[in-house]
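In structure tokens, the next block holds one chain alone, the form predicted on its own.
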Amino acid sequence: MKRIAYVLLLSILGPGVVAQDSLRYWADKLDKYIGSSVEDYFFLNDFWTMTSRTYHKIMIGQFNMIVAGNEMKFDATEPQRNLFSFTKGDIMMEYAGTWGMATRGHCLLWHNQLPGWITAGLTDGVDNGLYSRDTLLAILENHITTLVTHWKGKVREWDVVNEVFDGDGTLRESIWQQVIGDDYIDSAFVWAHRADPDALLFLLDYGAEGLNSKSHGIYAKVQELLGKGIPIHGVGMQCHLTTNDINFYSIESNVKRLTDLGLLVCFTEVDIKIPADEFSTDVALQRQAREYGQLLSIFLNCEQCPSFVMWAFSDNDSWIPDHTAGTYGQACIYNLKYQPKPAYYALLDTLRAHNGVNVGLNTAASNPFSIVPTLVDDHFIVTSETGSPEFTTAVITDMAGRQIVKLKEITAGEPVYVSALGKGTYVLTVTDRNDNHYLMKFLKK
């Protein structure tokens, strides 16, 4: 039933949904996935209406990689012990096939979204002694052997274990943890991998995309687990981010050392959210079109990073409204209308320059040539080889990407005294009264 309604997509879309112009276009040159969260009404198989032809005209002809945001969770899943429902998953995977994307399963296991059954093992978050040690393996066990074993050779990644750090990098006092004890991830990736041995398993979080407390302790794990011969393939970083707080240098330094480790890292949820006060403003989304463009320039600059999905490509899809209580939002690279913003077109250059085709790029650079900082004592100068322009901010990092200092208004050689910067390593991001970002790295001595 279910081939007819993509047959049916197919008569109305027409055979050339996929454009010879199109972020899926030019990912595919590269080897590259390019993907978004699906959401509820994608299940639904409406193609009536001319919003769901948009919309899924967009899907499949800007992506070759989809994920399912909620249907393949725990709760949707097992709502009750042993009684699995995979009908929604297979909607997504009978779809990507019919259609020649490639998918990601998501999640496992997650201290979120567990159907009642499970949380009845805690009373005010705390485990109340209902299900033993052995009892919550063999129920964990089940879970992931009989969801991977149903998609085996459909799934290309698995989001093994989700959300399992605390922003401090100790692991998450969930349920999981609780009952079983730090090894859950273990076995978790064990079971995984027993089902499906061809399928690439992840650890998954938020907020710990630069260097900083909680990736520190998700490296020092993952360096626990390859050295245990645990089958882990990669580490997916969400990417929940904010425009214009962004530390990229501290984002391509964690990729690099994971992918040091033999790693791959994929950019798993990627929305980039602006401050309601700048809804709509031109300086607001050119500022996030160059922000999106920078991330996708890591994520090519770097041969094991397979994968870049957003979680939802429209505004009008977006969950951040509803989380951030109005006070953030327009995340994402197409407006509520379906229409794409400045965010797309520099996703699309960006992947155009990366095949070769000569674009006018307006991003932000991890090494500049044309602004060199010196420190001497206690200030700084910013020099120019073209000139001197004068910048409207400034803003010091520590490499862990906390700010440290944030300037206004400095010209290019005069003086900029931060007598208060102890020693070490930071990042100085200088912004230019065109709104252009300048990257770079120094040395307090």
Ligand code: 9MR
Second form
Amino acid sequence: MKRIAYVLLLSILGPGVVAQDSLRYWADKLDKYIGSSVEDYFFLNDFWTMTSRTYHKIMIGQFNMIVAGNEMKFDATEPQRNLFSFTKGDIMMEYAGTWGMATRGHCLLWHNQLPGWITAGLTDGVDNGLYSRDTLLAILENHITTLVTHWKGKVREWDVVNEVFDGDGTLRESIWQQVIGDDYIDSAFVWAHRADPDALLFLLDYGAEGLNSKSHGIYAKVQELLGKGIPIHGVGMQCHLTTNDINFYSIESNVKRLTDLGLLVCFTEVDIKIPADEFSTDVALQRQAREYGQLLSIFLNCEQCPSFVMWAFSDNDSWIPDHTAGTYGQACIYNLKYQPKPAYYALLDTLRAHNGVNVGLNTAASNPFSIVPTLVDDHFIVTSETGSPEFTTAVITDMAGRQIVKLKEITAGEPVYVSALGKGTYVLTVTDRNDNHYLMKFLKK
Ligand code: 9MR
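Right, and the form predicted in complex with the ligand of this protein, after the form predicted on its own?
Now the full complex is given, and it begins with the chain already shown.
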């Protein structure tokens, strides 16, 4: 019954729903995947509401990649030993197929969202002897093989091991680690690869986007795995970030050292949360927009980075408010009512810029200054539709936030020359006498 409703909904939405000039449109042109996690609510229980219609319109219109938020995890897929349940995951993978989206599979192994029959092997977090190493290995092999075989050819990227590190870069003492030992990671990748040799296999974690103890531990581990010939293809950076607290330079460096090993890097659960005392302020929303754009640019500048996936696209569906007891929120690119936020336009403009279109970051929907800078080869001109405001500075930074050029006292309408700018994507920030900032992202060819 629910499946019929689902097919009907899709036919009502119609093929025209795949939007032009959307995130998806520009990402497709760059051979990149941009996506979002989805929750079963909009697939199973809430079909006929306007919200659901809006939700699917955005999902299909803006994204070319999908990941199930919960439905392919251990507790959802094997609630009882060797009794598998694939229905919800199937619906989502089918949806992806219908709408030409690529998929991520999340996740084969984690310490959370395990069924009770597995967690029964721990007492107060410590191995209680219920399972021997051999038994738990057999359980894990069966789980991984069954899932990957079931979705063979349908999942592009599997999150094989999720959050297996502690903050200090050592392996987390999960049930897998305690009962099996550290080599459970090696085995997990081998089994996944055997079941679908074409799937790309990832190790992912949170809080390890930049250079820190955890990411050093991950770096050492993936080097070790590669050295042993274990079939791992990439590292996932979850990117649950906080506004005003992101070191893009550090993230870029970490991406580089991992891709230098020949690995792929995916941004797999992006959101940028705002503290409650800054909710809905222009300053916070504009800053968040810049940050989304910067993160996306790091991704777009990286040839070995295929997928940029957000953990929900609307503040209405985000996990952040619950998880932080309301002290943070507004982390997504659409608001509670599914209206695009400045962050959405920042992603759109960043994608346009990487397609060679020079665009102001503050597009019609969010441009407070009516200033239209244009960058032609070695110079740019800042003009204003509202007269000729005076500008104090123009600063050009690269996508890691490093300042490349700073110019003082620029005048509206007059060309400003920027020589010595190498090829790449930059952000131009122009500040007027009232300390209003205008930002433009551009590609120097
Ligand atoms: O989005 C998921 C949320 O609905 C669940 O309640 C939560 C349970 O831990 O898991 C969320 O997804 C997590 C993801 O699987 C791994 N990284 C952190 C995500 C947010 O908690």
